[in-house]
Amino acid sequence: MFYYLAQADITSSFSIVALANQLLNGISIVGILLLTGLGLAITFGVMRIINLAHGEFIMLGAYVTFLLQSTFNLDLLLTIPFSFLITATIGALVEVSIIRRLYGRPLETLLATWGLSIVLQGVIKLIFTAQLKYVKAPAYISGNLTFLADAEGSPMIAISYYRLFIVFIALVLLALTSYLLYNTDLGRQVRAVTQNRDMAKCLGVNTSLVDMITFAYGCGLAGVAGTVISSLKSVSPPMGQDYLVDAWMTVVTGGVDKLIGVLAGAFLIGESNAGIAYLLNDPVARVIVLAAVIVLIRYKPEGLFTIQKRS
């Protein structure tokens, strides 16, 4: 008898530390989602503009870096602002070509970006080829921060730096967002232009200026997602749209009135999938979480934050 509660109490802790490392893990999805779905937020809640090709800018980050690592040997970190900018830059030039000519037609917009991935995805194949690409993670942000060791030092509950670097510079961002929104000069005149375009023009606003640089400003956002996680994963042509579905259902589930939905969508997605993969399994939960996301969207179309407004 003492034998079989003796197996059960090891096979009960062994569940115990099997769910901590993987709501761990969980916490690692979170920020890949706030980062991936931050730079959507911006060109969709902000501008309302279905950007499509938002994988591909995704996937342009992870490029920067990886040919600043190739060439001139950079740091990842040192990559990141470089990365942001020539995002931002090809983004403002989309902004101006493209996306300038179709705002409030929703349909062709759609289309458009559509159609601009599938040619970004080519342009990078004729560039670099379809070959994977391999970022490397800075040595110093490598290991594990162990929670819980066994007798011989061996960890049973770990997340990875690198992965709580992720998380960390996520939050960075949706604050750095945050506070350029709604305590500078520029944030004002992009609400403003958001809520009434026509008004803001009267006030003097440049609208078409404050259009390219938000657009170029979530562009950038996707940028430093990509470098962020091309050292997780192989960088490729059609990489970012692994990440496409997943930065649409954080933006809808958490509204896209508001950056703290943003947060709140990743957090509920990120975790929900973990539990449920650590129940099941990874594919069923994903096609749960997305079932979970379309009531959500059915039933409350806003998201779970969204501003009020006068009806």
The other form holds:
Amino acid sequence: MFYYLAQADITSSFSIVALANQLLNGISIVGILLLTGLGLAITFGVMRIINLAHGEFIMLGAYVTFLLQSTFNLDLLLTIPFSFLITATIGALVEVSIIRRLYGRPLETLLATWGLSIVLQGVIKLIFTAQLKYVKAPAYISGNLTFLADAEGSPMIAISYYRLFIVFIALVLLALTSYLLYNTDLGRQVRAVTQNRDMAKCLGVNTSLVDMITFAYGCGLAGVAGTVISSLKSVSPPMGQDYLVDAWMTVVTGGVDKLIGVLAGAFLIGESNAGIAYLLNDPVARVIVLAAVIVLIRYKPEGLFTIQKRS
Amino acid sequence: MDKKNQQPFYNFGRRKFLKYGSLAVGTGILAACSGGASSSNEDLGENPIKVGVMYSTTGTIAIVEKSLQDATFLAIEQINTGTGPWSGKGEGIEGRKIQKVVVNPDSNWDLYNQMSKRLIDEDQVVCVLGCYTSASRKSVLPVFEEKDSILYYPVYYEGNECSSNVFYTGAAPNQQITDSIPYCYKNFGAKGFFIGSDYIYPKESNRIAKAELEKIGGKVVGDEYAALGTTEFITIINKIKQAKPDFVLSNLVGDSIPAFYRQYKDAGITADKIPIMAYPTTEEEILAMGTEYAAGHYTSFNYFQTVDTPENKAFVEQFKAMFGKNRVTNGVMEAAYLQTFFMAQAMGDALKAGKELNTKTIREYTRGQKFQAPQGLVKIDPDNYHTYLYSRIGKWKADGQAEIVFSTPAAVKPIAWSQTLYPGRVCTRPTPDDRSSPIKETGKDLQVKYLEKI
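Given the form predicted alone, state the structure of the form predicted in complex with the partner chain.
Then the entire complex follows, led off by the chain already shown.
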């Protein structure tokens, strides 16, 4: 039936095929939002840390990949575990040295992580200079998945394999994170600490260790996001700033109590952005989506997916 | 957020407000101070000439402006040591060395304004080399005009300006757009899809290009802008696919460029099907995106690293020796480099004539100044303070360097106003410049004029 519609509308300027193409490609925006939002869903959603340096951990992941590629000529896929480990280690250090001292003081945390983001950008700029860096995409994930062909035989609906690969990685990480959080002892401890820190402590949970691991894991996820995105976008010290706002919108829209909220938030924002951008243009779409998120937060301050709680 | 979590915000009393308020203000002041002027400590002999160097080395535009600063430093170094194009003229300008006063406006348009005031009032520099984006130039223009000081501006720009306080050493519209649009029409086809970053330069530049294309019978089938710093181009690429243009004209700047070219190829559009003609895409961005993504696409610029002149060979060699083997040179850097020599030559001529160095003498002596630059012989137009520059089109090869497929026989006389949009409008300043309004409507078709070789 879809095929039928497509055939009927092929000649008009507002083509249903092009819109379908756009919505399919919107999936790739969803993938990137999900990937960048996931780490934040851990640090903010689970730990309630307002982490303004989240974008810089994405940037660090991208630079780890750049470094490994330029010195050891490693394949992008092989650098993923390294960038996870390195950003997670830096995350753990940050938690121990800064965040830990500021629990329960959201304003100070906000200022401290903001400062941290400036420092991280500065350090990376000193080491690697401000020049844009080049990260090579793996050659075997190139080309496009295509559907439908027009009269000349060129495909009308297409999405690149690399963008599908990003969506795949994002979904795998989401599944892995939910498994860790809901089906393991560590996950149970993390949730216990989130719900009632003092009680968890009384019951013998090592809360400071749990905090450190959780924060490090969230930062590691951001690092993986940076690695995967780096070959499709630009690698430079301020790159993280671009993702910070989007990641926050995703997490806040979806609600922070359940991981599935991140998926929902990413899907809503990504697809509506793609759709509106196609009908109007990119800057306008961004304004409309931001405004919509603000309205949504006004009426549903806890996001779309929340757990009913007694307050 | 539940009630409990909101409490700290409600208790945000006067004391706390003062605490955080002063903290925030303090950070701001600290940032401004650390971004303040720094003068070099090297031995500059007696009575050095103070020159302001104003490029952002932090923030989003730093990627480009840092390389302009590097090129400027190389030129100043060569002048102070009497090497490179300055060999044979001794160390410094008539024995006086250049003391650079460096400020960093942090990619913030307001800071450009403040920093330029500071350079002129407190540091009392003779003139300033700097700025990259049109937004920053527009921000400092009132300062230079009000305080009557001189800015050397090294960037291709949208035109429609003719200040007696700015020397424009980058391309005017007629040195970049006017040749590239007919080239696209002839070699690729009539339908163009125009894209750009969402601010003044790309929009004006595309408006001029659109007028040029329509004048020769072409058609603009799409016109799309992305916010500065955008790295997601799936929508624009989708619209390009649907519009099926013969070529894409790109006025994207900064980190958007690598992202766009990569996603363009990734989406399955090849350079032989729909080539991209770009203005701000240079060797530097090509290196960052990976050379295979740019191969087969085009850029219109005054200078490419592959320009075959002895001056250019020396420039590339000296630049790499100073800043590293893996660096590349590009058109904006070359302009930043050559304008420093324009300035030095003007100062030299003024000193030789026994004049004091001030705005008036520098202005009069810069007018008509000639320099054998890496791109070829160039000259400051004495009438409109823009620069006679070559107009070239390069096709990117797989090694990240350009094959020059079009070049004017000599440097082209600059015209500050797009003649398609404002036919016959010229800018002619009297000698000496009395800072009166220079705009004249001649109502005539201006012919292309080339600079005569020596």
